[in-house]
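In the block that follows, a single chain appears as structure tokens, in the form predicted alone.
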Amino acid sequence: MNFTCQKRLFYEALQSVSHAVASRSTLPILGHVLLEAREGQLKLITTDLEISLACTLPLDGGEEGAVTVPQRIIQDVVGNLPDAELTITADERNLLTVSAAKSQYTIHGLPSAEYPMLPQVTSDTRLSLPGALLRDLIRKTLFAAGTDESRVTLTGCLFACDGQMVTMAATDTHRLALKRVPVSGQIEAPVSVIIPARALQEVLRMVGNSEEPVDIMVSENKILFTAGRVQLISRLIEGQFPAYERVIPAETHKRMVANRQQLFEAVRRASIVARTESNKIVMRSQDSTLTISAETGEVGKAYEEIPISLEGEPVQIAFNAAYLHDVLAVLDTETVEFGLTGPLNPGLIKADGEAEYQYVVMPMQML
């Protein structure tokens, strides 16, 4: 294998695939990146057998071939080389040589034949979403996914599409984040799958701030995301996602509207005290003022006031501060609305002007 390429492009490609490298594995080769030069393209591949990442760069000439090398070492080497054209060669002993200007490094690799094959996703179920839309779907739901591996279906997000509407939902049983957005175009058949949270974190990283469309292909047990030169393939979580519609309050008797930023900052400050006492904060309304308080024997007391508008009876309810902080951190609107019924009933949070978004959060005991 022998080719030349710009240091910046090669380094960015290494960074793009770095997060699928297995940090702890009984298979040393999973700590490597596969470099494969074929048909005028260089493909970089990493996998931890759960997710796989691939990035493709165009090549102008050179000799075909493939080798694997330790990902961390080659990324550190290339990252510290001068910003110049790189010459990269690999021989039959799996020694990779990287040269730039007057610098030259040789890295011991392993045979490419030992590296796991990149999973193939073949399906007629395809759709394309604008990067900004997919990013918004993930950001506003992913944080509510569960972390308990004994309830594996909750450790990912439901992704469903019927050709007219895309739905993404996540829940850990204490809260539910749900976002629906209309889409144009048709798909062969309705899609309803559970995508692991870690894979969606990587999709967020892939998409970045790009507005370019992301192509999605779904098979029986895998999903493929393609954004520009980068591809991510992930296994899907098997099982049935909870019937989340049942926990969304059909109606609420009290409606409280607050400035999102003011509420976010008040909750964030009160959580400093609340975190040693189950993270509980108490919200009480008095006329057009909402008070937020927390008290713990170890730390002390917290008290905050913010202005609100309230329809219905006065509010008195306790929530986990982290559950409020998480949703307020990802919303973009100026105001948020709380729909409440009673101190033991779930609260429904909506964003002003974003009717397709709903966040349901279970209350805590006041005493």
Second form
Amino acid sequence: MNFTCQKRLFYEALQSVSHAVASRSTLPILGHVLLEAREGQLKLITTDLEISLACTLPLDGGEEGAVTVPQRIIQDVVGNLPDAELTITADERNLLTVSAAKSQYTIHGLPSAEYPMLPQVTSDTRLSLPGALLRDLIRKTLFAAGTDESRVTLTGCLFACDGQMVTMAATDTHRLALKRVPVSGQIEAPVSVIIPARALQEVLRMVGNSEEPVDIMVSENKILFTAGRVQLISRLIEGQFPAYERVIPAETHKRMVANRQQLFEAVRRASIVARTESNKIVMRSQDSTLTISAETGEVGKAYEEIPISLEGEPVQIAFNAAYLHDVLAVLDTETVEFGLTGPLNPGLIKADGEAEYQYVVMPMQML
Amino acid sequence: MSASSTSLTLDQVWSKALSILQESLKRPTIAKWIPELKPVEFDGSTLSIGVPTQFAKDWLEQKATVLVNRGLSVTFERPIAVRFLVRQLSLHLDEPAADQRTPSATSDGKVARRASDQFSSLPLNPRYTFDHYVVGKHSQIAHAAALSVSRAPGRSYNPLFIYGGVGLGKTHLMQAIGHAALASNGGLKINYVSGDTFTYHVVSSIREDRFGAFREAYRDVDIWLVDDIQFIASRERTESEFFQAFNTLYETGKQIIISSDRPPKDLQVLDPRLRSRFEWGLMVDIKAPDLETRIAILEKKVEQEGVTVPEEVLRYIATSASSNIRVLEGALIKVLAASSLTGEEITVALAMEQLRDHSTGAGTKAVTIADIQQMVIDHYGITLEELNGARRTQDLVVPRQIAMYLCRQLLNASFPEIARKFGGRDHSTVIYACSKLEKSVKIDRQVRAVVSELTSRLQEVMS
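What does the same protein look like in the form predicted together with its partner chain, given that the last one was the form predicted alone?
So here's everything in the complex, that chain up top.
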């Protein structure tokens, strides 16, 4: 293998695949990046066997070949080289040499044949979403996913598409975040899969602030995201996502509308006191004022007032502050609407003007 | 404390309950819950206490309920019970059974069928009958108990707990009860399940939210045969499901037969109530058979195979092979096979030649990937096609990964070779399986138990 490449481009490519490296695996080769020069392209591949990342760069001539080297080392070496054209070669003893103007590094690699093959995703189920839209879908739901490995189906997000709407949902049994957006274009068959949380975090990173479309291909047990030069392949979580629609309250008798930023800040401050006792904060409405209070034996008391507009009976209810904090942090509207029924019934948070977003949160016992 | 107090207050009862809890919850991890416990209400007979999490609730219910109930009832001289409530309420995601099952059964028969399939009994081995069982001193009592149970299921010894080492015939005896009971009453519903299958059922019903179907499957049983109970031990949810199924069946007079590789007192169960349940009925052990019994077992086997073998050859095999019946029968089969393949007469010399490995322990029998696959499919009651096939349901994936892992660990087979022998998969799948299993063995008692049992069986063959 032999090719030349701009340092900056090569370094960015190495960074873009760095998160699928399994550095502490019992299989040392999973800490490696596979470099493959073929048909005028350089492909960089990493995998931890759960997710795989691949980045493709165009090459100008050179000699074909492949090798794997420790990702950490090569990334550090290349990152610290001056910005210049690099010459990269590998020989049959799996030694990779990186040369810049006056620097030369030779790194011990392993044969490319021992590297796990990049999983192939072949399917007619494809769709394309604008980067910003996909980012919004993930950001507003992923935080509600569960972390309990004994309920694997909740450790990812439901991703469903019927050709008209894309739905993303996540729940940890105490709250549910659901976002639906209309999409244009046709898909072959409706999709409904569970994507692991980690893969979605990687997709967020991969999409960055780009507005470019992201292509998605879904097969029976894998999903492929393509954004520009980078591809991510993840296993899907097997099993049935719970029937989440049933937990969304059809009707709430009381409606509070508050300034999102004010509510967010008040909840965040009160939670400092609530932290030692299950994060419990109590909300009470009096006419056009909402009070938020917390009291714990260990820390002390918190009391906040914010203006609201209220429809229906006065409200008195307790919540886990973290569950409110999480959602208020990702919403970006001026105001939020909080629908409630009783102190033991789920609350429904909507972002004003964002019809397709719903957040259902269960209260705590007032005690 | 006044006993006549008809109007106990929440505070009075709570402060007593709190002191009992403080006394009993001394472990630091648990003690940190105490400030988070809140009295909710007291209605004269029940004290409701708020707890921070579901985990705390489960734990307290298991460890503290009885203690607090007793303490309160004694102190206030009237029956008082505690009830723990989780302060953080949960969404009702888990109750699809009632409103979902009906439509799915009518609109999609497949779904309903699948549900009943998945929790069904494992098949009984037709060879495991009383007729084929050789009774010796080692198994006399176990055999007598089994016979008695098969004649009057639910009315003689319940539960019947059979324990003993690997390959001594626990499964045979247990299944013989099933066969005999069925022969006298074909209408009986018999459910034969191994401890690990039961665990998979619990896990998959959690995953797929199908507890309704699961519980139903295990309530509708007349004779419940639970093999290798040690595999359910130490898994909280599995134990508690088992406990519930056990109680339901026991209370309705259904027969329960349990086998284990160790007596109840040595089972690593989290819930001591489970152990005491096992001890309610009759516990019988099967020991290693003595020489006479080993010869008798071989004679029975020879009779089944329809061949004649000189006595001295049987005696030689019985002395040279170990006390494990499975190995013993294997040794006989090996001699028979050698004779029928080569046409040689069955003599002590032939047996010595064939069993050199068995008797001296020298030389290694070449265990193949196929041997491991066979052992795994026998263990899980699945077929080779299923093991090597493409289906990726949990009940197949785990055995498949275990089999691949054993091939790698014990045979040091290459990833591509394993991949080829498991239905021509690509070798990344095998790498994944092995690394997954390596992790599971560390964190999952269940998997560890299966792996270590199969490993020791294979090593027995290999040594």
